[in-house]
Each structure stands twice: as structure tokens, then as C-alpha cells.
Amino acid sequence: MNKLALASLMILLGLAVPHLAEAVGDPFLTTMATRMAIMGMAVASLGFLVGFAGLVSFGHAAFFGIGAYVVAILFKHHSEASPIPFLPFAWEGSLSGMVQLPLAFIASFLFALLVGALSLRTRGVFFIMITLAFAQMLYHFMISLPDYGGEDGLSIWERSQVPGLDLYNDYDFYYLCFGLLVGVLLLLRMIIHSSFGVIIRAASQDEARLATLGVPVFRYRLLAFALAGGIAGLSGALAANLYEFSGPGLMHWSRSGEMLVMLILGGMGSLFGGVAGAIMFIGLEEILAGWTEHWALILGPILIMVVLFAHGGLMGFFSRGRS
């Protein structure tokens, strides 16, 4: 089965999920699939950095959390009819998804641009530690803001309003998340196969040679880092709607580690690896949690086995199976 046929099959299966959930009489499957689509988007953006740009970030959850907080803060001020204090103009927030979702992307993109401008001057473990440090700084900053819930976070009583969709309807919400996931994957695929993608992939292999050719590697990497951050922010905004909550825990380092685990499970060198890893991780979590509250003790050895025996994760395993 070629890649186009496989992608088409996955899209058809994705479109059929709510109907399959209804057929088996378990509507929770649609909610679980929605969570998979949201996390798949976030992990795919991390996979773009790790697998193609060669940038292992341990602070990716910070951008995810920013997107969630954008939705929560806009909701809070809209519901209270109070102006947002840190803006230079008076604005009382919004419930419109056409405002919240783009702003979540922009805010995360800009923060990633700032983090990248500083952290991309380092390499290897130093880059990993700096991204982790920025994420933890943001985590503790949000804890220190009592007006936005502090450590308890913010509850969201109304989901985003998207024209033609009711996000309280499980079908509508799932298809929005699934559609955005497909759009993000298509965008990343176009970027990877463009001249921009060729440069960032080449930079991960031999940065010095590109620099001698006069290629501004730093700018390309910075834009890639910011784009990945923006996509993570968009997925965070959807997560805030799903959970109807936003809190500092969404940007904790452990959330970044969870995303890396999903990426390792799915495969770091594949565009779809992040999505496959999110599906496997969340699916295993739900299944194992039904057996025992100590499900992580079972998931750990599974991850070790994947690392030892399935090099390249699920996507690498399937690729070898087809060859």
C-alpha cells in the first residue's frame, strides 16, 4: 500500500469514527478520538522540530498551554465584561472561535519566536535545557497570577462559538479537530517538501556546510520553531474547549515529556508519527487505566520495548513490514 492510499484510508477511518462509536453504542469513543486528534496535532508539530529540523525541545507544552490560556482569558473577561488589563486598548474578550483560535496560534507563535531567538543560539543538551527552563518559567509565572486562577487554573463555562458548528455537539467538535489536524498535516507536508523544508533538514545534518554557502540557517530554524509553537498553541486552544479548563499543568515539563513519549512511540522520522503515537498512547492509557490505576507501570515497559525493538516507532515498523 503506497503512502497516498494509506493516507486516504486513514482519513476515511477518521471521518467514520463518530458513526462507528454510535454503532457500538459508546459515544465516549468520539470524545477519546477528539482528544487523540488534538494531541496528534501538538505532537506532529513537535515531530516537525525533532524529526526534520533536528531540534529536540523539552518545553513544547509551554506553547500548548499558552493556546489554552488564550481561550480561558478571553472567556473570563467576556463573561465578566471586564477589559483585559495587559492590553494597550480596552477589550473585553470574545467567545468567537474565529477570534480565539487564530489568537491562540499567534500568541504561541510569538512566544516561540522569543524563546527560539534565545535558545537556538545553543546546541544539543544546552538547547534542551533552555527550552525546558523557559517552559518552567512560564509555568511558575502562571501560578503566580491569582487573577487567572493561579495554581487552580481557570474554568471555561462556554466553548468557542464557530459559525455553523456547535462545539457542545460531540460530532461537530470532533470534525472540527479532525479537519484542523488534516489541515496541519497537509501544511507540514508542503513545508517539508518545499525549499524551506530542504534547508531545515539539511541544517540538521550539516549546519556548517550550509553556513559556508551563505544560507541564513538561524532564520530558517527560528521560523520552523515558531511555526511548531503556533501549531501547538492551536491544539492547546482546542484542548481548553475539550476540557473546559485551562491551568498551569498544561504547560508543565511532564506534559512536554509526555509529548516526546508519544513521538517516540509513533516514530520521529515520519510526519504521521506524532499522530500514530498520540493514538497509541491515549488508547493504551484508556485501556490500561480500566484495568489498574497504576497503568503507567505497564506503559513504561511497552515504551522500552518499542525503543529497543521497533526502531522508528510504529511508522518505522509498518514501513519495514511493507518492504
Given for the second form:
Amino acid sequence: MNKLALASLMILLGLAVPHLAEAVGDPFLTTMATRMAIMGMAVASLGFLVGFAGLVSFGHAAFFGIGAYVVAILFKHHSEASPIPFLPFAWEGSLSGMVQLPLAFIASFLFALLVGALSLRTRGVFFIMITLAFAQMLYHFMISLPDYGGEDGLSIWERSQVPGLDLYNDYDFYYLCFGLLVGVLLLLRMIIHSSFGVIIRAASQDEARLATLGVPVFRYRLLAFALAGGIAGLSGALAANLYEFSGPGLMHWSRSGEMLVMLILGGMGSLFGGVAGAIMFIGLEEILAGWTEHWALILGPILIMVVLFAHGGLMGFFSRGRS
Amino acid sequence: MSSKLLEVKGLSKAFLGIKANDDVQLSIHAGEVHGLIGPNGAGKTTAISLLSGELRPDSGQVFMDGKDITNLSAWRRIHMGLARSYQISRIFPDMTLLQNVQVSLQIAHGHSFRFVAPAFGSHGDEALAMLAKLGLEDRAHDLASSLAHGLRRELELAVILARKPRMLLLDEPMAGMGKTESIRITQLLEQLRGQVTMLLVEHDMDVVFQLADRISVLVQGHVVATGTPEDIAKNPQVRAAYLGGEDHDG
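To complete the pair, please output the form predicted together with the partner chain; the form predicted alone was given just before.
Below is the whole assembly, all chains and molecules, this chain first.
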């Protein structure tokens, strides 16, 4: 019940953000909240992997980047009226969000399926390294594609067209991201408590026991990995709209590391931890960058303090405070 | 006696050139309790893992119900009724006792690619009944990680038995147990006699000689003798292995 009340409060607060921003006379806050919602979605999907499935992926930015590139590539071919060369059929892309966003999810899901099929055969540090290696491979692959901007990336002149919403309106864009974030969190919550989720959690607690009870653990993990990848892709598609840009930098390993930092800040034990971490990270970055360009120098020690003293991150800190 | 439930032919497994199992021959009759004894390092746990499918043999075959299961993966073997326990009990520590058994029952009821309904809403009564059988129902809602060593073993048995196995591979179920706990587990295994076929690896000779219908002796990866407890007690090879061959494994 307490949790329900807290969740309702967060949703109300989320809904009120644009109005609060207006009230304090700083509309930029809405854009910042949009960034928080987008990263929160990606980090929540990473939290699902790390905190519940016990899979520490160090390549999550790759899936985020694929989502962003899907939007950028569909836009590019649409605006040039040129067919997409690597498809077996002639298609000139699309501006519709109803096409772009689902495709971003599907493309990242499929790539995660491929990466997972190979990397999930390893454990621990090897898994971390292999997911990192795949992400870096994709990063260098995108750099080597001059048609898609190479190192410079692709600019997007037109944001996705979503029926009933105008993504050039900051409020509309925020509410789209916020709505999708809430939807993703509810979906992940449902999955965690489902039969599938129980298997995923049991696998992280004792894989050998689960196998000798009759579960082909690999298949379950693979689906969880692909699902998290797909959600990161959706988040990347929103980010591409926000920045009106997609580039290889989105896939760089440091971006994957940043997502893990956000997750550690927020706490891995709960689904909302990823969102809390994204809010805290982006908020701190925004405040600290206002003081000094060496903001990372302050963020670093804060991260160390969280790891040392608030075990379980921000969420862990609060849940201990309540009990 | 009766038909062979599990048959092992020429099973060998080496680690870094050291033969842990060397041409192991075993046949386990349906309904019997079969003891597997041997000095430390004789390859008993390796044999269990080869039978459960967690290890693959370098050579040799495993048959269950006359069917070759040598290349069947571990998760498939339990669907044929072959379950194992571990020397250090394996359970799901961050779940409650009840949830541990519920997971097992969920697996027994088919695949778990179901994403909507909350999992712990089902099989609750059945799980509680299984815990009651082992006298664990009072702690049904405690976390499994809070259990002491002996109770963990009982929970592991409850989790396995929920899968209704026909054949149990028990890897030193009395290891690290106190006297009373040991007696309780012995009584439980005694109750299961006839319903479940058991391969019992155990160091406690009193327990083995009390429970086993037949005993096989493993020495340096090789089965040197199989027979009734009386035969084994009199066997000069076995006596040599236990009295003369143990000094090298510390």
C-alpha cells in the first residue's frame, strides 16, 4: 500500500512537471525532465537485466544507439526519397512515429537477440567484456558508414509524427516520453512478477539448481536480454528526436558506463532505481555544470559515497529510512 | 531383483589428464536404495554430475529406462524423472521457503514463458503441503537464506520432491549435519523407499549400511565392488581401499 501511494505520488509529480516548470518561469526544466524520462527508461531496462536477471551488461548503449539510428535512417531516406539500400524490398523510410518507434524497438530487440545468443554462454567478467566488445564493434561499424554520417552522425530535420501530438511542442514531447516510461515500468513490473520473471530471478540466485529442476536457463535469459535491448532502443529513438541527431557517440562504451553509473546511483534492487538514478545523474550534471566545467570531478566522489554509504543506491537509502 | 532404472556403462571423465571416473559400471534397480561409497577423491561427486547431465563424459554411456541419455542436457533429464541434491544445498536464497517450492511446482507444470499472471499466486497450497511433509511449514514465509545448514538440506529435498522424481541422486545428504538432523533425514529417506529409487553418496557409513539395499564402492574413479551391505563389509578389496589406500588424500 505504501508503495502504491509512493508510485501514485511520483506519477502525479511527473504529470505536474511542465506546469511546475512554468510556475517557476523556467521552461527548460521540462526539456530536462524529458531527458530524465528518456534515460530513465533505458536505465530501468538495464536495471531489469542487472538487478533482477543478474546479468551485468556493459554494452547497453549499443541498443540505445540502434534505436536512435533507426529514427535517423528512416528520416534520411524519407527526406531524400531514396530507398533504404540494405533492405530486400524498396522502401523510402517514414516519418511516422507509429512506424519509427516500434521499428526502433524491434531492431534493437533483434540485435540484442544476436548479441545475447553469443554472450550469454559466458558468465561474470567474461559476459561484461563480451557485451562491451559487441557494443564497441557496432560503434566502429557506424563510424565506418559514410552514407550514414560516419563519425559525424546524422542530423534529423523533422521529429517523428505522432497522431494527436506535436513533438516540437515541449509539453507534448515530455508527455509522450513520460507516458512511455510509465508504460515500460508497468510492463517490466508485470513481467518480474510473472512466471517468466520468477524464472529469471531464480536463475540469478542459483543457476545450477534451476537447470537441474528442469529449466533451459539460456532461453529465458536470452528473451530477457532481448527485451531489455528493445526497450533501450525505444528510449534511443526518443533521444534521437530530442537531440534531432544520431551518431556513433551514443553507442560509445562510456555511454554504457554512464548508464551503469546511473543504475548504481539509483539502486539496483528496484525497478524505479534506474529512473531515480537517471533523475539524480542528469540533475546533478545540470547543477554542477552550472558551477564548473569539471563537474565530473564532483560527481565521481558522490558516486563513491553512494556505493560506500548508501548501499542499494538512492532507492535502498529510502527504503531503509522507512523501515 | 527387478528391472534396471539406471544403467551406466564404461563412464570415464578426466580433468586436466587426471581420471576422476575411469570406466565406471553401475546398474541401479527400480525401487532400490543404492549406496555409493569410497574414499575422498574417489570421484563420487563427478559420477553424480555425469548422471545428472551437468558434466559430459569423455566416453561411456548412461541409460535410463533402457534409453540412452548420455547426450541429454541436465534440464531435460529431470523431465524423465532424474533429480539430484548437492553436497552444499542449492536453493534460491532470496525467496521464501514457500516460493522455493512454488518455483519447483511451476516448472513441473510446463514451460514458464508466461508474462502476465503473478507467479506466486498459484501452487501455494500444494507447496505448503510439501513443506509440511518435511516439517517446515512454520517457516514457510521466511527467506530461505535465513535457514540453518540442516534445514536448508530439508528445503532442498522439499524443492526436489515437488518435481516428483522417480530417481534421486543424493550427494552426501548428511554432510555437516548434526546427529538429530541426520536421523531426521534418514527417516525421511526411509519413508521414500520404494516410491523413489535412490543413489546415495554418503560418508557416514552407519547411514549407508542402514539404508542401502546394495552398495557400490568407488576407488580412484573405478567401481571395485558392488553387492549387499554384508558382502561389501566382508570384501577384502574394499577393506584394503579404506584401510590402506586413504593416506594419499589427506
